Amino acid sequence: MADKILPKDKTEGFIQALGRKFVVVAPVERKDAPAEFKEIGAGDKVILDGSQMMMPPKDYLLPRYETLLKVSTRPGEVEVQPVLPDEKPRVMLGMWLPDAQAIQVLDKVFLEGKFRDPYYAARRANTMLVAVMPAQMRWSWFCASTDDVEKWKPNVDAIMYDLGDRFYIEVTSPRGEALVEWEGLAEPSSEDVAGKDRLWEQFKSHGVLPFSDGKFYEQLAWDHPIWAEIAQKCIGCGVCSYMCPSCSCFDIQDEVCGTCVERYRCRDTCQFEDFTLMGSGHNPRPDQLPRSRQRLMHKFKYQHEQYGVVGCTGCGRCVELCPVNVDIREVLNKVCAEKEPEPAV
């Protein structure tokens, strides 16, 4: 497989050669926000350099609202219309390694599981992944204390590296191969190998914390005093949740409109007080405590235990943007500290 380099200048030709064969779609620009991803249109400002934070991929694949099917009720007619998105070639580009790691855990839930979902999978259907890495790594990065990502790399099909006015691209997947035949990128030289290795060196050492020694979900314990620690701080905002790259909770409406019914989905969270009431007004979650926990247990033990993978990828948003400063690092960090007692001889 051929790596190249895309001058930054070249940028716009490039991502205009890919758009004659593919829809593209990358984190793109907006005013006093994270960017987001879209399907890319004239006049928008794309950014790949990775340094800028932007809303999770999933929302493209998984929107936050989205209409499922469509009842018409005339009289005498009942009509079903199912609303599916179209499958076409796309490539993602843009997103952190990551966010690229967090679809996976997603195509686990939706493609993998005894339902086969088929909304995320007409978008997820013939999308090649393309993720990038950043000059200088976000501080809020833990990825390669969740996980060993030298794994990561087959799951994508390229990584865009920022050498400053220049991106190499590493082909890691043969599918990859139809991402750089354009005529306007070069050969690699030695010196630009170097500086892809060493940001690659920098990635696998960043952010390794003390819980990353051993298997951390392993002891993640129900009854362990920390659930009310982080009960106490948190305010139920869902942040953590929305901006999560990975988490998949969704509930379902059914919308009356004159003489159409509406069904859709739309963006839900376990640290919502409803997301578990039943109808017959119980509620086994009834406050923080057990909220928190679900959160954190399902992430990083039962997604383990169901799906062989950590929930969690390291990216970082939830650290970031918890409005009272629950940083699930020291979390982990405290509860991994705690050793099992010795036998006793």
The other form holds:
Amino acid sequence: MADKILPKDKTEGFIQALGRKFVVVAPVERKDAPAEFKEIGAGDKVILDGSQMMMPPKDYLLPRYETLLKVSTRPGEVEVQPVLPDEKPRVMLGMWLPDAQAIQVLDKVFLEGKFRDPYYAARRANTMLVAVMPAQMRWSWFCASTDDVEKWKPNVDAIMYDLGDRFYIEVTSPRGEALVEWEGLAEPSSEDVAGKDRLWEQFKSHGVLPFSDGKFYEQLAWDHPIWAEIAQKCIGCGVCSYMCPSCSCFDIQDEVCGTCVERYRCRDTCQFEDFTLMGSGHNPRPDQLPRSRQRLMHKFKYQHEQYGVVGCTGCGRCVELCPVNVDIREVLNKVCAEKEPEPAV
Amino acid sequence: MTEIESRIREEAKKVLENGLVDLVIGWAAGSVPFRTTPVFIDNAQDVDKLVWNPVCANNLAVYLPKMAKNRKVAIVAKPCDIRSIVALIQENQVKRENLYIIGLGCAGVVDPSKLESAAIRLSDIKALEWEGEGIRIVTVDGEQVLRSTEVHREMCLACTKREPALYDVKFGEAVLPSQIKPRELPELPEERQKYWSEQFSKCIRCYACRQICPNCYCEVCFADRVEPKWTAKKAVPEENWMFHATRAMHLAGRCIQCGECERVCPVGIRIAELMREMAEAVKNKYDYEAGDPKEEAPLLGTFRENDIDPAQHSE
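Having looked at the form predicted on its own, could you now put up the form predicted in complex with the partner chain?
Next comes the full complex, and the chain you just saw is listed first.
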């Protein structure tokens, strides 16, 4: 496939060219806050080099708040209107590769299996993913510990490697060819190819933790003492899951306004007390211990069993942002260091 | 290990061994050198886990209402953390006799994101130490000293209360900042409205600010109530405004300005500024400061004859 070079001073032209064919979604700079993925407009400053913490791209595909349907009532009449997003050709730029892989996890949840979520599907259907490989690996990344990252490449349509004054655009899927048709792009030199390969090798070897034998999901035990250790310090906020690129749990609420009702969905997390609280007052996860266990077991064990993918892609946001420094890397190291997988009987 | 650190450990060992307390809450080394993590020690053999350095950010008082309910607990605490403890005692959330406070003179806490802004690669950091008013940063390439204004948390740059106000034992001397950072908030009401609208619109409703706050101890927060529903769960500007404004009002006269809410916010909402506004209003109108042991009761639980009448003093 035809790889290309995008000189950084031509980035604006490149984005404009893409904008003639696609709705372009990219991390847009915000004041005092991580950049956020949105459909870019005039005046937006786009951050394409992956050098900073950004909101997870799931915020675009699975918005924090989204109207599902509206109901209007008149005497003797009830009208239900689903509110579906448009299925437009889109391209998402500037996401870290682990974030792009996290979208694979979301796809498993919302597109495959018994139920296909029409809202997610509409945004995702014609959306191409372009990942970025920043010039410097982020300290909190441990992507290569969670999976064989070579397998991730075909899941995106292109990867943009930051080579300083230029991006090396590696096309990784047949439809990704459509992304590099712009005449402002140049042919890569052999030095460029070497630079790209160097970055890829860095990514593959960065943050590889001692536990990484690719089998840690077999070693997570339900009754491990680590859950109590985490639960003791965990304050039960939603930072880890709301910032996580693959956490997908949501709540559905109905809101009445006069004669109409809005049904919307919004974020929810297994870390909140009311997440599993029943109407009867019973709560199957009555305190923090089962909640802390759930988040990690779900990512590293249940999702692997269900979908064949690991629910964590090593983006490091929870590592960086946890208010009490529960470091998921440390947790996995501890759990896996002391226990070899039991031999199959 | 610094001298103060070793004295904290000795003290923890002593109070555990002589049975004065069942548990010591303090900070342990974090997973990276620029973070620490809360640690709960019930065995004197484990006291060497305790650390004291410029990244001991967490206000550990948040754990007290649950952990010190029915047992005696020693807590290692900065002056701001101690003001939280005082407020919790005044509000009957913890009993003074259940606490053994290991108070520390403070020289300000580091904001790791400022280190990044100062072009220090976080992964290069090996240690952070106090150096007078500034911070010595030991990296793989050597070491350098940065001024407090370059590296300290915003809250610390405005803090002059660096001596513990209540303690059973005290270690270390306070280092006061030589210059207090001036306020930067807009003055005009419409500008302030715009400023806070922008701030709150960022909120993702993760509730980290509420969960980390020692004085947000309600068993069921108004924001989680369904009947009646005070604010919807959706993260939209108007609902976010409702959440943050109500939380601020609930903390008026109670917030002790530790700035934990702002530290943990993943989207950089300047919550601590709002809290500082509230505290200043309370100070100006009622001459009351939350977390001051001189006060016998919480502001809203007290009546003084010279209290102003809000009906006559709407500003």
